[in-house]
Each structure stands twice: as C-alpha cells, then as structure tokens.
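The chain below stands alone, shown as structure tokens; this is the form predicted alone.
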Amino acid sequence: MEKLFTSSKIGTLELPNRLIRSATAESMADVNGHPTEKLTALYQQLTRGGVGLIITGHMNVHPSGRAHPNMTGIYHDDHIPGLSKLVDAVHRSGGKVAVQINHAGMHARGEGIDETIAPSKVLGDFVKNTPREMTIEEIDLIIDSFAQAAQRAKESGFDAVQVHAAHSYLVGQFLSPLSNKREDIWGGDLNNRMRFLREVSAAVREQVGPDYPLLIKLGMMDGREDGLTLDEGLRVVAVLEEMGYDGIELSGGFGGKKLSNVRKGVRKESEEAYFLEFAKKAKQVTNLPILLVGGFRSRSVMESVLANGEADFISLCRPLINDPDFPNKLRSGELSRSECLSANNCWAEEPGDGIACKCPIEKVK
C-alpha cells in the first residue's frame, strides 16, 4: 500500500500526508528580524502546493545566535505580531506549520555580533573565527533564551516547535567533541554533553506544556576524525522521547570528508535518501517517528522508505525550492520524480533576495 499521501501524527499533531518541508533558512526577514510579504508569499506557495508541514528557516532564539543576514528571529516579543501574520496566511490556506529555533554559537554573523560564543574556545578549519567559551552565566540565559522562544512560537500560533540540534549549531557543539572541550558539567563524556540539550529541553517543554508537539532535529554523527560518532549519535536518539519529543528530524553534525549535510548532484534513485542508514538504525532504539531528510527526489524512493518503515515522514528541501508545488505534482502522477538539479544553487546572492532556485530545468524523463 503506498503511504505517501495518508494521513498520520506526531504528538498531538495531525498531518494530511506524510511530506515535510524541511527547515530551510530563507533570508526573508528583514534587517531586524520581522518576516516579510515575501516570507509569507513563499509559505502559502508551500502550502497549496500540498506538503503535509512547513517547518520554517531556523530563527534565533537571542540576538547572539544570528546565523546570517536576514535571519528571521524569534528572540523578542515584538517578533510575535508578524509571526503571528504569517502563521494565519499559512492556516489560512489549509496548511499546518511549525518553527524551528536555534542558536548559530560559533557559526553567528552579521551585523552586530563581534564576537562568537560556543561551549570552548576552539580552533579548526570548521571555524572562521576563534568563539569565546561561554561562561555559565551565558550559558544559562541561553537556555532560557530556547523557552522563550518556544512560548513566544505557541503565542504566535504555530502548531509546533523544532529544536534545531544538527548542522553544527549550538545544541550540536554542545554534543560534539570536536567543538566542546569543556571540563567542567557542561563537557567530558557524552552524559556531560548532552546537559545542554537536556536543559533545553526541558526549559521548552516547561513553557510550552506537555501536549504540545515538539521535534528536534539532530545530527546524529560528524564527518570528521574525533567528532560525535554515530553510536554515540544513537545514544542520543534513545532518550529523545524521555526528553519530552514527539518526533526526531535526522541529518548531520559537523560535515567533513566522512559526511557532507547537503550533497550536490543526487541525479539516481541510488543516490537519494543518503541519511537512510541513519533512519534504519535510529528505529532500533527508538519509538519515535522519524523524519527524513537527505537527497530525495523520486515517489518510488519515498514509499519504499515509508512501506518498508524506516522512516515515518519524508522531509524536503531543495526539490522545494524548485517548485514548491511539487506534492502536487507527485500526488496527481504529473511527476513521479523532481526536476531539482541538486547543484546547490538556492541561496541568496544580494541581501534580500531570499532563496530561489536558479538551476535550468531538466525535463523528467
């Protein structure tokens, strides 16, 4: 039975199908953080074009945590207004939407941050400038700074929360070895490490309730020598649901030459689902549903995924970007595979432009 276009939950949250659109940073918001009329176009876009659930760009949870110009944020109360204009353009539509919150650490630039935090002070060439470690006094205003934004995102009316631990970010240095040296309850084995996406966690979950439907997205392993291994990727998946989640996004950590997050050229069914194994083994330790993200392209692949359980939900990307009607398309048989080139050519070149395919169309076959 094909199951892509039935009907399922995560938590409390009922979706009409099983496709995600996977958090993709738009630069959309303008250079204070409120979203703009362009945002807003691109999500009802999304949602007539018939994807199960938007979760948005990762939006910053303290001015600190800025990952690139044009970032939406969700850090003050006067953010909630136009999040809240946002999420009513997309329910008014019929769509269903969720908020993605992070924290860039030592990946934060743009105007105003002069400096970078993380866990440690580090060096790598996974980092273009030196982070400051974070006293415990940040690292506390940090945390509370995730709830925030969590009750902020349940005010505005999103219909669920997505704590963005993957991709090297915040929560994710906290995990990895390679970015967190720290000595003290913060660092050390993997228990110490994970202290920090515990405590928010349980700071999110506080504020928004027990009922309310929060996902995380994790990056379950680095690809590079000395950083989060996938066992230790696993162990992280197991207590996911005794943190308070009702659903886990798998992906990457720091990328390198083991692992690339986001792979050019996925032009074969052989190529696409490259986080599969990530899913197969996830499922052992865990009951959760699992969304999946990482080079999909083709219905055929999808439902295979989705008969054969290795996953719950099929998360999207680029295949977005180049035509977000393309759940549509899938559904009604137009396309049975997309016609995104996977050449990386979304992002925005001038500040504003905002993401926008750029690729020449390649016709399926």
Ligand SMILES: Cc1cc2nc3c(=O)[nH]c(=O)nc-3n(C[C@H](O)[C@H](O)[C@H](O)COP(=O)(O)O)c2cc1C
The other form holds:
Amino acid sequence: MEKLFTSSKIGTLELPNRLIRSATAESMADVNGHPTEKLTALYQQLTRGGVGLIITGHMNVHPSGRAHPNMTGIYHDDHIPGLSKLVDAVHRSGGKVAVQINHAGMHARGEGIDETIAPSKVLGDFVKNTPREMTIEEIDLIIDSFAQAAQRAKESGFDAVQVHAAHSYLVGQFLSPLSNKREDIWGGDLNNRMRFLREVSAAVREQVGPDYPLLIKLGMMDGREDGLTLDEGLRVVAVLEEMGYDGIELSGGFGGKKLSNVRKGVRKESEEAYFLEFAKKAKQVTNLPILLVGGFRSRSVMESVLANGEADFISLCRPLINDPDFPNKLRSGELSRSECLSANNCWAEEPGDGIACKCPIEKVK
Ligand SMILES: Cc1cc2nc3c(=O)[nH]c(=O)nc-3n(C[C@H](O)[C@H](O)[C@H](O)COP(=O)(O)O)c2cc1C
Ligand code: SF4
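Can you now output the form predicted together with this ligand? The one shown was the form predicted alone.
Full complex below, order starting with the chain above.
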C-alpha cells in the first residue's frame, strides 16, 4: 500500500502526510535575526506546495551561536512578534511548522563574534579557528538558552521544536570525541559526552511541558577517524525516548568528504536514501517515529522505505529548494522524481538573499 500521502502522528502532532521539509538555513533574516517578508513568503509557498511539516532553518539560541549572517534568531523575547507572524502565515495557509534550535559552537561566525566557544580548545581540519573551551558557567548558560528558545518557540505558536544535534554544531561537538577532549564530567566516555544533550533535552522538555512535540536531528556518526561511531550513535538513539523526544530525524557527518550530510551527485535510485542503514539500525533500538533525510528524490524509493517500515517520515531539503511545489507534483503524478541535480549550488549570489536553486536550468529539465 502507498503510504506517502497518508496521515500520521509525531507525539501529539498530527500530520497530513509523510513528507517533511528538513531544516534548511534560509539566511533570509534581517541583521538582528528577525524573519523577513521574503522568509514568510517562502514558508507560505512551501505550505501551499503540500509538505506535511516545515522544519525551519536552524535558529540560534544565543548570540554566541550564530552560524552565519542572516540566520534567524530565537535568543531574545524581541524575536517573538516576528516569529509569531511567520507561524500565523503558515497556519493561515493550512500548514504546520516546527522550529530547529541550534548553537553553532566552534562554527559560529558573523558580526559580534570575536571568539568562538566549544567543548574544548581543539583545532582540527574541521574548524577554521581554534575555539575557546567553555567554562562550566557557559555550559549552564547555553543549556538554559536552549530551554528559553524552546519556550519562545511555544509562545510564538510553533507546532513543535527540533533540537539540532547533527552536522558538527555544538550538541554534536559535545558528542564527538574529535571536538570534546574535556576531562571533567562533560567529556570522556560516551555517557559524559552525552551529558550536554541530556541536560539540554531535560531543560527544553521541562520548559515546554510534557505534551509539546519535541524532535531531534541526530548525527548518527562522524564518518571520520576517531570520531563518533555508528555504535555510539545507536546508543544515543536508544535513550532519546527517555530524554523526552517524540521523534528522531537521522543524519550524519562531521564535515569532511567521507561522510557528507549533503551528498552531491544523487542521480540514480541506488544513490538515494544514503542514510538508510542508520534508519534500519535505529528501528531496532527505538520505538520512536523515524524521520529519514538524505538524498530522497524518487517517489518509488520513498514509498519503498515507508512500506518496509524502515522510516515513518521522509525528510527533504534540496528537492524543496528546487521546487517547493514538489509534494503536490508527486501527489498528482506530474512528477515521479525531483528535478534537483544534487550539485549543491543552493545559494543566491548576494549574501543575505538566502537560498536559491542555482544549478544550471538546462540540465535540470
Ligand atoms: C542550503 C542548505 C541549508 C541547510 N541547512 C540546514 C539546517 O539549517 N539545519 C539542518 O539540520 N540541516 C541543514 N541542511 C541539511 C539538510 O537539512 C539535509 O539534511 C541535507 O541537505 C540532505 O537532504 P537532501 O538530500 O534532501 O538535501 C541544509 C542543507 C542545505 C543544502
Ligand atoms: S541548486 Fe542544485 S542541488 Fe541545490 S536545489 Fe537546485 S538543483 Fe538541487
């Protein structure tokens, strides 16, 4: 039976179909991190395009965690009115929207960031400048910032919150032995490296209450020598329900070519769903709904993953940059496969103009 356009739930969140817009850093906020009309228009376009749930691009929970200019902010109560308008626009168009909350840690950059903070003072080929090791007070402050951001998300009317624990940002930096060399309770064995995630999750859950839908995007492995292994990633998956989550989106990769979270050159069906192995293994250790991201392009591949029970939701990023109307086109039969070329030219030429589909048009057709 085809499942893609059947309804389902993540915790208390009811969704009309199994297609999720995976978090996509739009870089369309103003200089103070407030959403712009352009961002609102994009979300309305995505909603009308038929996706079941939009997950926003990562929003920074603290000024020290800004990953790039024009990132949307959720670190101050001043952000609430603009975020509420954004949510209202989605709801008025009949859609649902979750917010992804993040701190960039060693990858922070942009105006006002003179130094970056991270679990440890480590310079590897995965980071441009050596960060400063976070003090215990800073660790507590950032944990609280995640909780406050989640509260602002709820107050703004978002339908869910997703904690970003993938792609070598701060939560991932604590999980990874490559970036976490601490010798106190925040570093060392996996249990200690997981402590930051555990504390962030507990603080967020306490702030939003027991029924509010809470998701996580988890980097299952680093794909680098001496990095977080898949076995460790699975041990994290196994305790996420206990940590208060309602659903897990699976991704991976710590930077570097070996395991990219945004893999290039996905053309054949056999190259799609490139993290499927993670989902198959995660299903053995958790009962939580699994959202799988990474290279989904064809309806046949999506349906097969759902039919086999390997994942419960299909997350898409680049296919929806390429065409926000892709879900409707799949549903009507106008398309059976995304026209995205997976060549990663997804940025407009002018900084601040945000995401755009810049792969050569003639090849897309
Ligand atoms: C332009 C762009 C921005 C992205 N921004 C985010 C982000 O803010 N948060 C996140 O978790 N992943 C982000 N990703 C990764 C995607 O969510 C997704 O995991 C990855 O692109 C693989 O899915 P796809 O093959 O459907 O593109 C981004 C990817 C792209 C191309
Ligand atoms: S720029 Fe290329 S990779 Fe990005 S969405 Fe467009 S076709 Fe896909």
